[in-house]
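Below sits a lone chain in structure tokens, taken as the form predicted on its own.
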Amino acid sequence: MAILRLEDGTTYTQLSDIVRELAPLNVQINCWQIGDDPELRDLLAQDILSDVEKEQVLKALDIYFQQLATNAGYQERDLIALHPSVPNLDTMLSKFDRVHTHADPEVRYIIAGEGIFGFVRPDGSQVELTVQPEDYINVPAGTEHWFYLTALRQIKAVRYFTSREGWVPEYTDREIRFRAASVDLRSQSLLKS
């Protein structure tokens, strides 16, 4: 389940305190089951999967999309799996860890690893929410904030769009004062070459 960490040090681990901490942004983030299936569970313990292979996650996970789709009109979702082994995998991380908004919501159902999205909330303060598989979260257009991988270096996630379109960043140039995961991944990943 999800840990909210505020810039003072308090932690947050209960979904309702998590929930409330959020609220001033109205950021959802809830639990969604992934279940027993021991084909789903496999896929997801890979790290690679084939388009194939996606296209049965996606399928063994549709009851979501069918509820999103129906309540708030959405269109598509994929499935993105990133790890270690992935081309330029810094680099495609690097678009989304400054702050920055989309014009559309940004939609989330973490299936596998983790990954820590930051938020600017209203009064100026900054928070990291470090999610996890079961995590739904959805980010109001319009909402700072910022992501990146953990130490683990891999997630797999749904991810569930209204249109692609308006899912581009857009930068605020704000500074991030406040991480709490103090990953530097880019010299990590130069350690490693």
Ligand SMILES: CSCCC(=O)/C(O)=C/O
Second form
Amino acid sequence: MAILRLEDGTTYTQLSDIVRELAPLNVQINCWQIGDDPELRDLLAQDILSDVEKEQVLKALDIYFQQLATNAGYQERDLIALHPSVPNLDTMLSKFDRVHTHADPEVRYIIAGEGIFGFVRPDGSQVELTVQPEDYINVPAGTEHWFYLTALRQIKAVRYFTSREGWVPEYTDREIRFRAASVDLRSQSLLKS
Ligand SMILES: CSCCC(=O)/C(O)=C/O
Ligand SMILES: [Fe+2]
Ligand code: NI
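Based on the form predicted on its own presented above, generate the structure block for the form predicted together with the named molecule.
Below, the chain from earlier opens the complete complex, with every other chain and molecule after it.
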């Protein structure tokens, strides 16, 4: 279930509120059910998936890919699985944790773990959106955003492509003013003390 945090600390968890707050960016957010198939749930609980297992997961969720292919011409999908034992995880994440855009829409369906997208709204305010299983997000081409993992350091997401070239990050020099996860980490450390 998605969580949106504004710079003033306001937090939204209702999908309708989040849709409203992200509307100025035309960022689409929705909740797509994963279902309760035990074999799929077991695969999603594994950190590491073989290529065969990844394809099994993708096929189980292809109903959504078919909708995107029919309605919006999406051509390909793959599954990204990030977890603490991925070699050079921090190097990979460093590609996304600076403000960047893509020439194509960034379309992700979160199916395990969680991650945080940051956005700059037209009024200059910055917001951060924690995405979790069943959250679907479509970030329009050219939208400034950043992405990083929470303290869980684990996410599985289906990536949908209209072309492969268009998702390469194009960096902007926008400064990121806050990180909600650090707020969480700070509050967690406060809770611990
Ligand atoms: C959750 S998919 C990994 C992040 C990514 O592809 C991207 O471009 C984030 O901005
Ligand atoms: Fe991105
Ligand atoms: Ni949800």
